[in-house]
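Only one chain is shown below, in structure tokens, and it's the form predicted alone.
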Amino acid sequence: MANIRAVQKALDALGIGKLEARPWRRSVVLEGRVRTWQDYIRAGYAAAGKGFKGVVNDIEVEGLEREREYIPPVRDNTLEGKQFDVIVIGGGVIGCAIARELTRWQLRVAVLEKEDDVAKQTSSRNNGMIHPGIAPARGTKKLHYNILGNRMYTQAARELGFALERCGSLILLEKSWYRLLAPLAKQQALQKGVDGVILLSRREVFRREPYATPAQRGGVLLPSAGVVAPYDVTVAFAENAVENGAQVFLHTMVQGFAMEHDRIARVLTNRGRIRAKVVVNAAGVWADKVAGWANDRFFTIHGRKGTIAILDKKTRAYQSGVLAMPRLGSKAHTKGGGINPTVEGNLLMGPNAVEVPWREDWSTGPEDMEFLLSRHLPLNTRLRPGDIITYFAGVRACTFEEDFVVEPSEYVANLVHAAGIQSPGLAAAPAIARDVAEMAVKLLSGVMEVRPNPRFNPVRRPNPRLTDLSLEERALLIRSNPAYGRIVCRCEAVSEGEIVAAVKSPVPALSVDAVKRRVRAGMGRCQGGFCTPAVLDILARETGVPPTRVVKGRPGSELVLAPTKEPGEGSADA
């Protein structure tokens, strides 16, 4: 039941200012004024558990610069009147996923998507684990959606051509007393709907991990882990989407809605404004700005940035599955971050969990190193520091309930929330896109006749990869198309056939960094010192624009100013 009163009460018992709770509809607003954003957070986790649906936090905070948001240089009125049965906000892997499942009914479905590809934000910034759904609390969406999410990947990742690898999670005990507490950890997880739950003791760990730390006491071994690339599983949703009738606008923001009524008329853009019958909120970090522009911003999105070491590929043969060792008492809003493998062959070290203002801020700093360097990385005592070879940083989209929030507005006829996915999103994404497109689906029947589509095909062909091919069949590849046999980036096998398909490809890639996420060229040791050149001339090339205008990612991050020479210029015959 909800309680005005204790809200006000935890509020005023943390002596951070004068601070206000006040009832909307099924939400607690907060208002005042603090001094730092730590204090912003506190009063927002102070709020909630109260009662209420949501908190949301209007607190300011002194000082803090305005929020900063990337905003594409587009403008025009290519959209303009445009009209479609589903829009859905955000090219992430939740969005993506779910207009792939519209396109199984014959429905007219948009994705925009600020950015410059899909992928670009969290769905990009992750360690591509589908989680067992050991971690979140009995009761809650992300718990539902991530057992069902965990299930539905061996057959989304057969279907749509990406790589899953069922390494396995295994959760090392710090304390000899902590086997104690195993048993039930076990039948916790049982009762949870996780998928095979085995207790190791330290021997049995050591068999399995012969480098896992020394400290370890025994585990909890969850074989119904998996990795994923993220970037890869969310262009395959995108591309199958796209085969299958939907639209990707690219560079396209929405930056309000037009209302009549309790609907939802028009959604603005940079691009112009566009008809929906029914909107899909799936705009991650910024899904409460989105909702609010229908005035149902009945929670509040909050930052929370992980920063993710990459190991040499060497170290892979060092480490088997997933590696962690949580600490039991910990208040932090975090399973805690580990060592687990990649579909690719390295190893990811990481994430930590930092609260902070901006949505959009993936800096890394000295400080995030040193605690991934003395947290995680002793788990294996093969590692060193000089494996690194690249690190990163992404911020996850958390709601202070610190709950997913997948269900149709209360209070517009016509939109569909599928905001705060945070860890464990990328697991529970299939089985988010599946719930959500019934409840679109739902909505639409109310307005027109929604019939199955009889041309839905789920499989994707993804093009070839080189790496993935034995050598009678590299060959055969090669012989058909000559391109496959000049190699791009050495340090991982990418040929200019593979690029030339990702730039052609159902969802092009069209910068330098879309060529990475396509096909890894310039992800291995070097970082793209060897191949970024060659990758510029070849998008050039099949982009028909000249290498000076080949951008890296968003527009403005062109490589090169001018040519050095001309064509011809100092050579033997000139």
The other form holds:
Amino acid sequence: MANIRAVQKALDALGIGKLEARPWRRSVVLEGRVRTWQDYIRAGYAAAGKGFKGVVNDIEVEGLEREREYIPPVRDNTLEGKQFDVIVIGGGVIGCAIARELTRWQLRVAVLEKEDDVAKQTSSRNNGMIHPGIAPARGTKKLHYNILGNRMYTQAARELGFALERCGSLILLEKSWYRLLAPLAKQQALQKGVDGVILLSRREVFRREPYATPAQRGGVLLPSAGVVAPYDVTVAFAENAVENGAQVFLHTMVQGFAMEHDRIARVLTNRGRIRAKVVVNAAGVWADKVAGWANDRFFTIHGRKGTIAILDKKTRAYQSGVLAMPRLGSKAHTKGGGINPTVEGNLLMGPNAVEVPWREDWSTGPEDMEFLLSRHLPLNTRLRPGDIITYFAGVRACTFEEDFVVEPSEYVANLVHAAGIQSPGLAAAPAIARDVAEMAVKLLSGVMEVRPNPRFNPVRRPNPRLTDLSLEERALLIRSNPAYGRIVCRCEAVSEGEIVAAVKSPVPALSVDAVKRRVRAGMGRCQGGFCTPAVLDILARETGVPPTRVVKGRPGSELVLAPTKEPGEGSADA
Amino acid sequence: MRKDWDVIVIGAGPAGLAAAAAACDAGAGVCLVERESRPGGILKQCIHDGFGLVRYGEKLTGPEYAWRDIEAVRRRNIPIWTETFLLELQRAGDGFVLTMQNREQAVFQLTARALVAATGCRERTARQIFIHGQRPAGIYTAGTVQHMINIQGYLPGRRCVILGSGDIGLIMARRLVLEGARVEGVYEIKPEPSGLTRNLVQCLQDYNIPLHLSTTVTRVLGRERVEGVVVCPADENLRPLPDRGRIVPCDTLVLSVGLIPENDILEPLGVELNPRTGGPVVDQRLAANVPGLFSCGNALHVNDLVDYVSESGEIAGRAAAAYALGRTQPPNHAELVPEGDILYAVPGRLDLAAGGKAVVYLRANRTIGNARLTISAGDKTVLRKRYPVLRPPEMERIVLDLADLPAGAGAVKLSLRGEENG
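With the form predicted alone in hand, show me what the form predicted together with its partner chain looks like.
Let us now look at the entire complex, which starts with that chain.
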């Protein structure tokens, strides 16, 4: 039962200033002022779990710099007056998977993404884990969608042609007495629906993972855990959606809604006003803001940053599956990461979890690396700090209720939310997408006849990747197109043919980073030192722009600024 | 086209070109494999001069220096497979099988009795030295900048900060200024510069580019394009002091923070690497622990002069030919053990059975004065040398006649002792 007095009491008990809680619809809104972001977060969690549908945390933080949210520097009217049956806001893995599900019906579907590519934010900034479902609590949407999504990945990978490796996850026990709890934990996990739970002794752990930390006292193996390349998955969903008739509009930012009574009449963007019968909110870290434009902001998203280090491919031989050693009793809202393989043959270390006020700040700091080095590196005794080739950060879109929001709006007639999708959101994506598409179709059925799409083809034929081919297949491909014979990225052995194919794909790769996400050029140990200049020239040639217009990612990220001087041109102080 | 070779040289940079010519002169059938479209390696983009003083007694540009070796290879009719990428390297019988690809042959195999790995090195990146911040455009290694300017004709930035005072960094500081860019400064975490003295003078002093010692870059600012960097003084343990950081506005960060020998393709063969150099452990013939495998150039250890790269190529090429043609004895190895102020020495062992002269390259681990180098076996000292001053960036080369060693020498000690701040 919703209890506003319990919330107020919990806020007062924090002793961080005068904060007020008031009910709004079935949620609770927090107001007041605090000194630090940490206090803001504490207040949000204090209000959670008190029977309200959501926590709207409108507490101000003194002196906090406002975030410089990215706004695409494009303004035109290319989308003015366009009409779609469904508009999906957000080209992350959730939005793209939803769009693909929607194309099973005869619908005009558009994905609006403000970034220069799909999978630009959280969907490419995670460790690619397809979680087994052991972590979420019973009765949560997280658990429901995690278990289902995990199972759906096998078929999705086969249909869409992305790599899925069910390498299993091994949770190491830190103390011997944890073993006493293990049978109970196993029982609970099986009741949750986790597909397979195997208890391992210390010796069995070493048999499976010879380089596991000597501190381990046995482990719990979850064979259904897997890994994918999250940007591959997102691109695969997006491309299959496009192949089946959906449209993806990049550099397109939703900036408001024009409401008519309880309906969204128009979606306002930097490229014009668009009509849609149904709107899906899959806006990731900004999903609360999008909900607010429809006066349906019943939850607040707060960013939780995680930093992940990528290790040299040499290290892949030192570990067979995922390794983690969570600290029991820790209050952190994450298992605390670990070391996991990637489908491309690296190991990843992390992520950590840090509450941050800025949702698009993907900077890393020395404290993050220190955490990974001290906490995660020792899980595998063969790993050295020198094995790290690079690292990156992502921001999880968390609600204070710590659960996914997957539902049609209670107040807006044509809005469906897929919000608060943080870990295990990637694993849950196929299941969330199926439900959200059904919700959207149900709403549409009130205003139009929705028929199955007879031409829907769930199978996507991905561009060939040389490293996946046998020598014979490789030779055939090169003979059919010699551009596959020229290796451009030496570390990852990526050919010119693969880069050109990525530029010509249904969701084309038009920047150096987009090429990197599609084909891995620049992801190896030299980090693009050798191939960036070559990729730059290929992009300029294939897209017909001068080299000075080729970007790393967003507009404004041009790689080179001008041609060099012509012979005989002026001196140093030009 | 011939498929079976006495010697295959991987990499047609200066080391590989010299190795191929030397192997040919020693009577071996040899070919070169090169992944780029033209031979010459990184020299192609080194359009500044100063190459060849030791080898030719004259100052050449990089392309001029490379051209001499390319001509030497052409005169000998040594085939070069360009734009050809090595996919797999395996041992087979007493030789090697190389599986490769290129546009014309698609996928094909060559076999060789002996292999010379002249694969060069790569540059250390920003993240490998733990520079933080976001990942905007405008962070480049010095070699990438050099390629963009000198090969492609693109100016990567207008306002640059250079981190690391290695030679390429110094040379690129000057190059950027010549192209009209502004270089805000060169920052070096160590208390002394890493590059050659002549480059400090000719590239920085002559162009009034400030050099900031004991200072490093800790963070990159900017989201789409670099907008600045945070520079910090560093203490004597090379740890940055973050509370004394300041912002230097710039649009480009150029890194010259070290080179890493590239021997990754050799690892499946079980090659033993020296953790100090990053290159294979070799004897004076530059033979690695894998029989028939030879290493040279910057893949063996990072050189500061191309002249020594070529010399090591010649040694490896000659030795590979002798091995392939069955002119070698089973080895009888003695370790060459560095002591005292030595950062590293190459080779790591001596093959007493092969005899002859050993060219030993070494670096001091700090700047020392009045340095004494001795080579001894048991209680016999076979070589003594004095240096007024030795600096880590400047490699020393000495020649040891193996005939001077006492018979049955187990280990040979290479000892360097000097005085601080010489």
